[in-house]
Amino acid sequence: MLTKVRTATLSGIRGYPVTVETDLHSGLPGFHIVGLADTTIKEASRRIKPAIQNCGGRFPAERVTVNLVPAGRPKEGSHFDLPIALGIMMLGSEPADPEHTAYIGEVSLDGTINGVRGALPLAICLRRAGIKNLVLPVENAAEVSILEDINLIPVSHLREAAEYAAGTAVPGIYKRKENAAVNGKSNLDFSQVIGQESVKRAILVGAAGNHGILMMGSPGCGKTMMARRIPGILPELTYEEKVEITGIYSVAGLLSPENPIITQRPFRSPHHNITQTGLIGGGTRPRPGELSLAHRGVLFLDEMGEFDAKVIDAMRQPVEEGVIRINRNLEEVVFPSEVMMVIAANPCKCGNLWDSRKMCTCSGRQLENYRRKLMGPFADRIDIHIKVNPVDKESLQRYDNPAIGMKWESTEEMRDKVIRARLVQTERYAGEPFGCNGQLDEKGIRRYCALDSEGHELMMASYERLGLSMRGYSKILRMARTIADIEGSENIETDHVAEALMYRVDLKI
């Protein structure tokens, strides 16, 4: 007797269809799972037998063999419990609509179906494989409901799933709740930032073209305050981006019943003691790190000078390419990492180097080591370098004097400028492999970042005087293109080049 049940497995954040074949034949009682299953799946035999018996079912006394097809691809996850259990319970009969129905879920000893990680990526791959009905744990129904073209049948007990598979129960299709995807709005606003107009302008340029930004200044001058407000000026997530980011958080196990769908751009701020695996991702069973959790959003590295040098160096390739490649178990796992990199750092170890009111206590050797970490190859991959000075006395007086009524530029005003610039880029790059100026490759730079003769002369002079690398030269052209888009100019003018050059001046330590 042979039964086939459809399910899927994960490799990183991508899913692959799997068919669970269950065969019963005479011989000594046994339960064998083959097909490159991991330990979690092989342990299913110890969970499934008592679960079936506690549901009033009969576990076969013959030899049971479970084959996971395709046999050559590694498989992992407790979500294989449900399809394996149903394969055994349905021996001798065929599940309802086997070609268009799939099952995922973890089974407890009493038959309860528990939620699993990665339900959304699993559902996406099954939908692509032609699945129309997905039986899944009740806990995962809200997150998967973001998909609009697949029927979700949530179950809380093995008995319910068995009745549906046997065709003896009418399926209850999950209806998405409108308020299930509402995330709390942030009350952080750039109008709360006193002064720092030049820094806010640099942040505006970075957000408009998806350029990374390095802010360096004394402690307490507002670097962290401004960084936390950057997600508010970024465009809203598209439907495809919501699905993509929610899938990443599902694999990481970071979705909550209150917010089962990610609707706001991520903002991740890892502590400086984070490990390379925590930041990049990986592990025995590769899981996304902070770089992937910040995908399509902001990754903020506060106090960058305190991060381990090896951790910083590990970010070079992911930041440049927008993907992280990890080789595990004879296969490559790919995590996305298209982030707006925002970095804050003090000018020295004690933070007082640029403060005329305080004395720097760092030795020459300490300053050199600190500079080597901050201004090395990784910093060269960050587009914008900006010095953050303490708030000047005049700005503070204007803020404290109600009679003047000084109002700083708000998040809404900045977001409007960012959205207008992004719309220009979306139209310009329609059909191209890049979507914004910060992602332009060399071919795109030559085509879309042409300079007039005066701008070209300025760039040539700056290339020699500033000692720019070719990477730095290209980044200036990308930023000049973004500044032109913000100003509504079709062509890059000399003023746009001059402003872009301001953001690549070496920050002397």
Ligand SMILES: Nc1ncnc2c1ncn2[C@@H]1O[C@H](COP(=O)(O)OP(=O)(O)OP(=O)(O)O)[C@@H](O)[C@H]1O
Contents of the next structure:
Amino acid sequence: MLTKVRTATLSGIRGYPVTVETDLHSGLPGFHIVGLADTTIKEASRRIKPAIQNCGGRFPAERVTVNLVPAGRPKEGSHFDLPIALGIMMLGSEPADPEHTAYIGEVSLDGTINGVRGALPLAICLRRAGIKNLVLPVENAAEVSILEDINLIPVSHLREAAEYAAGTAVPGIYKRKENAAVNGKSNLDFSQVIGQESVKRAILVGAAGNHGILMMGSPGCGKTMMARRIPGILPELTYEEKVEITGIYSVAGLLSPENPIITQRPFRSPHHNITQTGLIGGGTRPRPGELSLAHRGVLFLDEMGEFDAKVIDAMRQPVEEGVIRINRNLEEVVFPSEVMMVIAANPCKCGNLWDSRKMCTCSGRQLENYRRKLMGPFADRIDIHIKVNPVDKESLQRYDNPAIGMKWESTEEMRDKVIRARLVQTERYAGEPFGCNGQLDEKGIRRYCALDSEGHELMMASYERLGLSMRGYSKILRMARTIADIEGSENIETDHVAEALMYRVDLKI
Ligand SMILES: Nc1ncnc2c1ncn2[C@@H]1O[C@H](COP(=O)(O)OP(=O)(O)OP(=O)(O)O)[C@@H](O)[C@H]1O
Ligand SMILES: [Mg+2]
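Rather than the form predicted alone that you just supplied, could I have the structure of the form predicted in complex with the named molecule?
To see the whole picture, the full complex is given below, headed by that same chain.
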């Protein structure tokens, strides 16, 4: 006597289809789950028996064996409770439309179905595998409703799921809400930032070409204020991006009934005492870290001088590759981490090094340690380095003088420029492995960042003067390409190179 029920398992943020085979043998009573199940699934045997009995079902007195196919892939998650319970309840009969129906859900002892992590990536892989009907916890229906071509049957109790599987109840298909996907609109705007035009320009370049940015300056001059406004100038998320990011938050267990779908670019600002696992991701059942939660958005490291040097070092590979690889015993789990890195730091521990009106109280040794931590190999991978000065008196005067009526560049104006520059890059790089200037590899640089002889001469002179590394040299070419794209210029002009060079000066600390 054998039943088959379809479901899926998670690896990182990807789902893989799984078939739960349940078999009944005569012999001593027993319940065994085989097929590389983790401890949560093995514990299911204790939860499922009372749950079936509590909703009026009979748990067989014979020997029950559950096999999870394919047997070679590790399986994890409490969402296996429901397919396993149904496999046992349906022994001897076939569940409704078994080829096109899948089940996920955690079952309580009284039969209540609880929400699970990762419902969206599970649903995505099942849909790809030909599933048309997904029976899932009520709590997860809103997040999965972002997928359009799959029927969702939300259930809150094992009994409802069993009736559906037996074909004795008409399924209640989830009705998608039109406005389910609206996260609150931000009231942060760049027009609120007085002066700081050169920093705003650098931020514009960073956003337009997806270049990381390191802002260094005295306390209170607006670094945090500006960083928080960066997501607003990035283009809106596409449908595919929303699905991808919502999937990551689903795996992290960070979606809520009020916010079931992520519709705005992420902005993550982890506290400086965050651990390496918190930032990169990992754990026995790997969860995404802040780097992945900021995927396709902004990862803001405020007060970088306060972060643990080891944690900063661990970000080097993910930032360069755009993915995080975590090795578990049997497989490699991959999390995406394509972020715009934004870093803010004071020039020294006390913060006053650059402020002529104040005294720096750091010792020579403290300054050296601080410099070593901040300007190490990680910072070298950040394209734009810019000094943030206190707001100048002239800007403040213009702002305070109603006769002049000064308006500072707004988020909307900046976003228009970013969108235009990104469009140029998307068209130019169609069919290439990179999508924007910040991702250009050496081959891409040679092909798309050619300079005229004047620009070349300027680069040569600066190579010596600034003591550039080859990495630094490539970065300037990438930034010059972005500046040319913002200016709507097909060729990189000398002015563009000159501006790019300003973002690579040594921030003398
Ligand atoms: N250019 C500016 N225009 C308008 N307000 C500003 C500006 N700079 C700073 N402020 C005001 O000062 C406050 C502090 O600025 P912010 O926190 O961004 O400084 P910071 O450079 O991050 O300082 P710290 O190094 O101490 O973190 C802001 O909340 C804002 O109200
Ligand atoms: Mg700050």
